[in-house]
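For reference, the chain that follows is the form predicted alone, supplied as structure tokens.
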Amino acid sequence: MSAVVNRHPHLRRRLLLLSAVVLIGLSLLATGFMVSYSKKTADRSYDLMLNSAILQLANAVRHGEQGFMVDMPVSAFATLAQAPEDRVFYRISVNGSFLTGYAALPTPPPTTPSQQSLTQQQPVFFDALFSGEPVRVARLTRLNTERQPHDEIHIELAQTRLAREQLKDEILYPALKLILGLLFSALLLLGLGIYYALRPFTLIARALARRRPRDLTPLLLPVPKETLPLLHTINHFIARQQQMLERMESTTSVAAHQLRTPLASLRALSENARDEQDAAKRKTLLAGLIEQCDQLSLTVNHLLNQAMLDHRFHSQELLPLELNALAKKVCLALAVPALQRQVELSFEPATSPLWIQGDEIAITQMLNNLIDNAVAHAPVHTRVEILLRTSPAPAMLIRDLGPGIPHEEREKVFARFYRGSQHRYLGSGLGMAIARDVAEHHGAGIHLHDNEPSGLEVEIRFNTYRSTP
């Protein structure tokens, strides 16, 4: 029992882990996001003090009569001391030279010549490890112009990066508990969501499982819109079901009260064979026992054909079916059958080819119906022709020089176990019903038409063909 319910997975529970995984991805963009976002604005903020201060370090480089020297603002080391916790660092070198400060702090990353310039009006930033810390460096070029040639000054101005990561993280949490408590929200309000969309699904299993095996009246439930084709699903099948179920009850009925009057026909002839003493008269017995073999036979082999397509048409898809080549098929297998009655098969296609979609095995039990049907009323020494047509409509036509049917029979002869004033073989009353049931199944229509000079044409007309599979 186990195996065979992990063959079958989990809805409920799939439909969480995708909404989970899903909801589980935006949130950790989001996050993403936001740790971009929180060390943008920090870097930002800080950016600005760093910025005013190596502006006020770079004028305050001047050259004199004892070459280049330093006046120390104090003014830019106050605006960073609005960071107590960090430390600064910086560097002053005058054409590649080493002037004062930290000799050992970082250069910046490697740029392009076109990215180079001679002087800067703004500072470059970029981020680097100064004796196994990370600080944030802003580098400034400046041009001394009073000699010739003009001096390089170089000042970089570093600073530990505390007071940035605590304002980053001042604006990431929060930011972080708002994500994580919309994903745990989202969650749980799918859980419920899931929970009361597939709702409905439970309560048809819970209406079928409640029902009694004979009670075939449609589902009536309130459900929602989105599983009414499931509602309707369930009571066109149930509908299916009930005609199948009256069908049987109908054709089981009528069979068995078919097949007891052969039995006892059976029977009484049997005794009266036993009892005979006169060989001629036995002999006729024998004779009609025979026949009444040959009609239960008959009847039981159309009963378990019934059967079998009623079978199919539950369960057996259509395919392509190319209708010349089938009916060919079914005139070689009745060929040598007829001419034992002294009547020829003709066949004629159609010019092109006719497929269709269908079942082979029901068109061919239509087909050997039709044809011994008119092989069994024509007179000998005659012919029955069957002809394929696609104009005026696809059709097929199993021509005969019998008897034919008078008009107000045509339509009884359908009729399950009807044979007709104008029958003179054996036959079980079945033949002509299941070729209309097959062509019913087929989308197609059964015509009975007079023959010319006599007898009867049988056009099975398609609604829809083509000539390529």
Second form
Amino acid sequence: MSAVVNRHPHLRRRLLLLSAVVLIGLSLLATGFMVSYSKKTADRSYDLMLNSAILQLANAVRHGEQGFMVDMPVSAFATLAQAPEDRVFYRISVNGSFLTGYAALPTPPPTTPSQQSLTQQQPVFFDALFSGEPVRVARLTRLNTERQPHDEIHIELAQTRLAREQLKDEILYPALKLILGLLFSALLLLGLGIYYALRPFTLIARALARRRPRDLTPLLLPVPKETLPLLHTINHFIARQQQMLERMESTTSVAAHQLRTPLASLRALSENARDEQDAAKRKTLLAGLIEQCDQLSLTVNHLLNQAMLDHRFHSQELLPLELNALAKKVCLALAVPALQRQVELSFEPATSPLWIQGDEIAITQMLNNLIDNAVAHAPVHTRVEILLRTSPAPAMLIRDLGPGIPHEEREKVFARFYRGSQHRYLGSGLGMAIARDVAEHHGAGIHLHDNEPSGLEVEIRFNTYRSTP
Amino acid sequence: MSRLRLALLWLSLLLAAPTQAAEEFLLPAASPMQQQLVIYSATDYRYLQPLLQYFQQQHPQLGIRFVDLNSQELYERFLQESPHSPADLLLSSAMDLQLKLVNDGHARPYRSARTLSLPSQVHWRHELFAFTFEPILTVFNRELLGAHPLPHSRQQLLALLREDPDRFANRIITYDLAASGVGYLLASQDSQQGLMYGRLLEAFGGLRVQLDDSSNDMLERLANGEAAIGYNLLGSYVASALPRYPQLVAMAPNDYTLMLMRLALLPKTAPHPTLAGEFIDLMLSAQGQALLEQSGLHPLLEPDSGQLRLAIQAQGPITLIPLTPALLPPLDPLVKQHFIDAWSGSITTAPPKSQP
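Target state, the form predicted together with the partner chain; input state, the form predicted alone:
Below is the whole assembly, all chains and molecules, this chain first.
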């Protein structure tokens, strides 16, 4: 069972998974962007504050009578108190030696000396770890020009990152909430969309499952345009089933009737022959019995043939077929039985090869039936002509000099078990019907014309043919 | 009360710091002792005694060792002992020193429902908690003022000193900045308020100001007539002295009145942080604040709303010393040295013969 499930991809799950992967990927990208953006923004705002404080601090370092002193500006620290929860550290060193503050404060990452001007207007900022907490450090270099040589004053001012992190979170969290909200609503909408998009299939499946076995009426469902072709196909399929079923039913009932009647007649004839004392009359009865047997045998044969052809029509593909050769073969096979009836067969192939897509057995059957018919209707010592031609249309013609078929009957002869008004000859009443079925299966038309000087011409006109396979 | 036997011990810490002496109070546990909470405090034992006893009632197996120190000693002793200090709690009104301990990473954050509801002005980083207010007052011995009216501002005080220098020579007393953490804090805060403090200091110096490092000592000297004017005394000590000494009168200057907060700090190295946290919660609870008020301190919080309460009736504006890193710059060794040098310079502008 699971193997079956695996072989059939779960469309809804796949669509959802794919869109979820894409959406989550996009959300992660947006989140990554927001994380770096919020950190940068928070750093920028608090760096301004640190910048202002370190400039005040730098101005407070002076050289007095007892060496360097710092008039530590409370205002600078009050400025830093805008980040009220953050610890503050500083270090002031002159000419490389520590003056005051926190001696252990980390030094900045090394920069190439050529890039760093000796006296900076603006501090450089960097992140570091100090006293167990991440800190943001500003570093500024100033020159004290009151003495010769000039003194180089380094000032570092550091602050823990609590306020920055808080501001970062204040920027980040609403954005994350928005991203998450969008992600979930998008997934939800997609889920709903996919559900509604695929729902017609479920509806169709359910409607089919609910049907009673004999219900072959078309499905009528208000499905969207996109699923209409599927519905049409299903309805077409149902219609075909319906047709087949109907045909099978009628064929079966007609065939049953057609078999029952001759069997009853056979039995009656046999009883008559058994009871007949007169030898000459019994002989006539027995001859009739044999004729009935032949008739029945032909009918059974045709019925089986038709069943066989029906099956082939549904199962066999059409293959390239050369009609000249095929017709010749059939004529050769039928020539002897025809001669026994004192009828000649003449065969005239087309001037060039006649290739069609066809079923060899079906076409053979059709020709058999048509030539048999022609031979059966032909008066003795006449000739049945079988000719093939390529123009004006590729066609096979079978001509006899028999009585022909009155115009008003020409459609009826194709009906099953129609034996014509005269009913003078042996036949199953299926030969013409089978011929027409075969012709239709090959996309060919079957037409009846008057023959000259008398008789019938059957024309099978092909719509598609080629001169090569 | 009766089941609590109080042991009063005098301990001289000769080995650690020869000049430092600390009073130690041991509150033994009612039942066999399981733990001992060690409190270093710059607030006098008697103000906290009811609170400590109340806390012990809730923890019968708890003993308390209460070490009474001056704020500067407290800071130095803790740093000296660090990282093996036995202290579970540091209580001090030297806001700058307490804040520096936090800034330098010696504190442990403490969060409870109580502390999380505190207004932001009264705690820093959840590592430093104010538990009382302390208005900074000027105290006069009324008898020694003579006919002079009571001054109500620093300007009036300065005018008084200039008007009658002989009366007040050698009769002014204030904190010794070099010895007292609170004294230095108040002086540095004063100096940030404007030029008036400088002028006042000059006048003090000219009149050979007396220096001390304890509010209570100063109040006694004011009461017994050794001094006539006490500048920058802690309000709670003043409040409890006034009923005893009717000759004393206190004044909250109406130019500005400094307002100090007593701060509790839970050291990172505290052996019993949970107990210390509970004690902080108690100090900040309605019950704790009431007990502090009963013993004479100014409670920080309204009993019901937990709102900030300014209990002092001051004439002029109140300057609440802010609990921010702005307390740090005066503690810079260079700055402090410079400030104290300048201050001693002002003080010793007295006639050379009076110098020690």
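Predicted model, so just to flag it, every value in this text is computed and none were measured. The term rigid core refers to the maximal set of C-alpha atoms that superpose within 1.5 Å between the two forms. Numbering follows the first chain given and starts at 1.
For residue 451, a C-alpha deviation below 2 angstroms is recorded between the two forms after rigid-core alignment. Superposed on the core, the two forms barely differ at residue 396: its CA moves less than 2 Å between the two forms.
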